[in-house]
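Coming up is one lone chain in structure tokens, specifically the form predicted on its own.
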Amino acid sequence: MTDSPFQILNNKTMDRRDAMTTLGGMLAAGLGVLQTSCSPLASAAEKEKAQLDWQAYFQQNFQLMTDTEKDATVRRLERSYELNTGNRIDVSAQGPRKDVLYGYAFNVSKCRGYMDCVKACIEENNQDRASGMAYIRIHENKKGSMDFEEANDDFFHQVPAAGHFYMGTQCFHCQNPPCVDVCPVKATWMEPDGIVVVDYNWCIGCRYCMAACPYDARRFNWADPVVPIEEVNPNQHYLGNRLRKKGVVEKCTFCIQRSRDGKNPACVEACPTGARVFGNLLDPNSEIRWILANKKVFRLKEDLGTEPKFWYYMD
């Protein structure tokens, strides 16, 4: 079982001058927060920030955890940001529910490309102001088109204009998900109800899931994330809307923090038209349900196999 970057850099294949640069790098970070909490120098709240800091960067795998563990991870991204800020944050470990497993529909029909849904998602899951980055894409295409590279992603225009129809686009949440099955320290994966997840402690910053990924889903932080302080949303979930890092790979997590508490993601919730709908396809009772026996659906690039839980139709 892999718990700590020694353990990887143990692990892994690498040439001498690799694992001497990647080790030094680790030791050299991690003898800076030794130093500060130990210095007879540093105030209380210095030293116990460098403590803190010492204990998230060796933390092993959210997926290995106990849930004891969990809470105390938790517990610990609260104090530090407390410490940082001044203010506080309320950050969730909740596991999955029993008997779920999530799915989206899209009612193309019903699209206007208004794109409060992307507002609302930006403001949901604290992404980076400074970059412009967007889980969600809507984009404007030419009737009897469906071709994506032909279609406008940035139009600034009024919506919805004629002779033109919107689809929006996110991550999936594939079933057979192929940015899982290439991330080389396990960072992402495929929780029981569904939602594809990243331990954006564990994530190294290779890229290799936005390769993989078919429908251009993930986003890269080429630098640290901005969210000014005003507006970062307190409630966060630690698999989803916590405040991320430079040099990490995000992406939509059906708003965890919200769907896990049994309320819709904030696209769903902001969408003034009707044109998102999610829901548990265990539950035969559940309007998803009665969208895909119901309605003409379809999903895009079914013949690659990865079995999106992101469905579209029309009235």
Contents of the next structure:
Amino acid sequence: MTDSPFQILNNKTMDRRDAMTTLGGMLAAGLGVLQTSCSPLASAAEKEKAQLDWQAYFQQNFQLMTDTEKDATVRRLERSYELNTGNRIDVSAQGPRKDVLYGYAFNVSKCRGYMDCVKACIEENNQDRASGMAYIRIHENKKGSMDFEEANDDFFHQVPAAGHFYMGTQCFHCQNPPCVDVCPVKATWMEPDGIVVVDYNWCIGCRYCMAACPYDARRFNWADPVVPIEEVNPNQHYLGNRLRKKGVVEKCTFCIQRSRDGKNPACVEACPTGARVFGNLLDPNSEIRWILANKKVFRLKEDLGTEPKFWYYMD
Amino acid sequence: MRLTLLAAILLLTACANHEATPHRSLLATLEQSGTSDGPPPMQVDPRIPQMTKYPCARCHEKPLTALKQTKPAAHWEIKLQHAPATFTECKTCHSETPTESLRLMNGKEVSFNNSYELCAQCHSRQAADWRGGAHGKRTSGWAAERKVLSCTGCHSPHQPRLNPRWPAMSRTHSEETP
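Please give the corresponding structure for the form predicted in complex with the partner chain, as opposed to the form predicted on its own shown earlier.
Below, the chain from earlier opens the complete complex, with every other chain and molecule after it.
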């Protein structure tokens, strides 16, 4: 049997946050009753919405949640979306697999600038269509140079263009991520499987992480993100492609909703040239390990000691 | 005096603790997980189910010289643009007396499903990269059994070079390909 809110409040072991949440819940319910008694228009759904919003306001940092709390949180997100839109989504809080450390390799010789990866990424990860946000950038470099200041990352002509080569950048999921070190509220961290994630509910939007990232990998929501309702990908992860809000930072998560399910990230699946390779770095018989052992590879700004888990190689 | 000593001891302990967890490089972590014993095992996408003019014997029941007299001509659409013309012709890869398979340089027959063995005769470097995972397209997820496309999954054997095309989008232009 569950305790009544008053019994919970009398329980001395309760911490401040839980007490506030419970009080808040009572307040919201009380206001709901008041509103309903005064307005015949207020529906049960509206009251539920108000209560869910209130609970979200007092939500704990994802890293500190128990499995039960994580489950309750994602169920709340699903219910909230259903109440707001009438559509159903599936939000997962699936944890990391044991003995897995994700890594990525990018074949500079094979990329032809098709941009299929960027398109797939935007659609998979419910990125803001209004601002044209994209986690991936494809840089068109003149042969003979690899200067990102000079490269064109907004080309639109037949590709590959004569005398040019193409190179993609995105979050490199550094093993020693400077973005994580600078976050003042611990809203971003590296998961045990090596994916650097953001708790969008905990992010305060200070953008320190964006300043700290040497690779321009993070993106900020200056306005409420717009995703046409029929284009929303309903297969979501709490730390991945769930819908974001204004004022929070987001970035590539190696498609955590896919990779933890054993699939390849959307960019890898979409690339028709096979220039993108993804796998488990701790499996010596994986493709990524074969590439590290047999091809000449390099990482960007390796001297910074960030240890990106994203390597470039050539044929 | 006692306090100073205590502070010094605490400081030393703190230093010792810090020393105990030195920064370990990523590559050292990877090395510790073992070394590979060869290219990752794989399954190759079979070619024969995708062939529209197979089996060959459906038409090739007479000798080639006799077939060449008949109209309409078969395989007329094939234009060979693969290595210099001084080197390649039909029988560089196909048997003159078709036996539902391809022919290696040493005369050995090889199934269309294993055409990569034929390609590897010249493109040995690409073949090694493909077996290892550095070239070609994997169709299965990272955790599943490794399934890959064969050479012909991407390259036309008769015109292997890929043509330029329009990108799916640009960073600021989301319009469809013109």
